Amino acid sequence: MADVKSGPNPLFLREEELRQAIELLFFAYRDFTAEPDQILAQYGFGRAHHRVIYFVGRHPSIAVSELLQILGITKQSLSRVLGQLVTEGFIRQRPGQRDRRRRLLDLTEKGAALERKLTENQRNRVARAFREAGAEAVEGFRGVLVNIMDESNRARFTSQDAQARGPDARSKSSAGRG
């Protein structure tokens, strides 16, 4: 098998891969956002609560700064969204002990029940998908879209890599880097 990285692949380069490939990533979301998308609208919240629901409960105590950047929106989109969501009781807003200007966000209880609710069919399906696949898929696809992702991205996740496979990689992650 010819090596992906070395140079061109004409299997992953004809137009129709390319394609298709496109194709698998829209109905696959369809697919991954539609049960999210029912619970939501019960509660007359859209995607972008979704986004925010599930980035305060997957760093507790975020600074909205930090989550404005997660998200790549204008305080003013999230300001909607975040307003919305604090004035309902799922997420609490306090001031940062250093300094009193950041503004610190969590889930409340009812905050965190709602993810968890909305994000147990999705951790559900991507748990059967990656143990249908494989291991070696599982490493693939993560690649694919790591790569996928803009380049300013991308170091979330290498550097959540190294933290994941323990201080023995990183140490030889950074040692292959210098």
Contents of the next structure:
2 protein chains.
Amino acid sequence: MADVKSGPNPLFLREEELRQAIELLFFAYRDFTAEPDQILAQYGFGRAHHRVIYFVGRHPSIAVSELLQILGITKQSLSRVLGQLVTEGFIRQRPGQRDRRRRLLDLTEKGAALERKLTENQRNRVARAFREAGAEAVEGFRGVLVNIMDESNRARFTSQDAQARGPDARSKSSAGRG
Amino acid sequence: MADVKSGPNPLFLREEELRQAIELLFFAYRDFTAEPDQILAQYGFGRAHHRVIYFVGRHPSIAVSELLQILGITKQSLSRVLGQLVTEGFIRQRPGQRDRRRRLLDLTEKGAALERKLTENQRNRVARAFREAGAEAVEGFRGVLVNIMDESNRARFTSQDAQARGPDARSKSSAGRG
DNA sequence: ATTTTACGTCAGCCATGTTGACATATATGG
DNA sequence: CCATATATGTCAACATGGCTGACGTAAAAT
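Since we've got the form predicted alone here, give me the form predicted together with a further copy of the same chain too.
In what comes next, the whole complex appears, and the chain from above leads the way.
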């Protein structure tokens, strides 16, 4: 359509820029998950196990329903991997105190060790990328990714605090919403 | 955990920062692919079809082996989705001129229409994110993601040129590495 | 006492990745 | 010309990790 010869074409550049971003996400995400996948395979686990281990580590004593919300999968899907992780001693379950229907999940020491192994890998990759790209770039990275995300998920990232709290919020100042 | 009261703890902040980045990638990527997945489902297609349509659109007359390299899957996996796309008239194959063993792939008009539909969705999402995060952030986004990627994949993104050329590069200056 | 909630489980389906083996057409190099 | 290498396709079997639907049980809430 537009004549290319007429110097810098902003529409073309924009199109190219946006496609590069799309591909950047594809390749970066794939490489980002490849190494942990390799490690997991040695345990007979897959990426789904990684996610469960990660988020249980991130939100100690998380309940099944909360984990389901974060993962965005069905309980049947979760059940398969969670069952294995419990059976093989990576995750421990215990009933909630106030509500004994809830099964609170925690990593065992074995689970925490695997979590560290897996996360260390990704953390190192991100740390290297942050270092090489610079502090300003990190802000930009966050800014763009947060806006690529659905709005409904952004709350986790709006303040450091909100994310650290997570579903197991134990703020000493408020009574908590249990 | 580390004592929070002892002022800004750089190690803790770093850990938190890195974990946020990991989660950012997870949630952003998931949301980024969710809408196209919905559209694809209406055609009886999945994400794998999307990738094929995308990269064939991006690299017109790409050969099967080159597509395989980009996608990083086996020919058997590709065969399944590519076969469907050809059968259903989204992609056209023709033998190469110089090398008639090669099957060059192109989108049909029908295929191009679907490609536009799918990519428009993701492009809009990225465009919005870019707009809201600002030009500087875009640079940071690129800088970090490029460094998260394996080095072997970075060539596509080092210059606009390298990416536009793609795998069908015929550089006249070097003899190649084969 | 009934209903709702949180969780589990069985059964089957689908998409998409894998490996291994084998076939066919074409190109390339003695 | 023949032998080998390359590009592609295909069949078969298997694994992972989503999904839906149906049903069960314990505990909380009304």
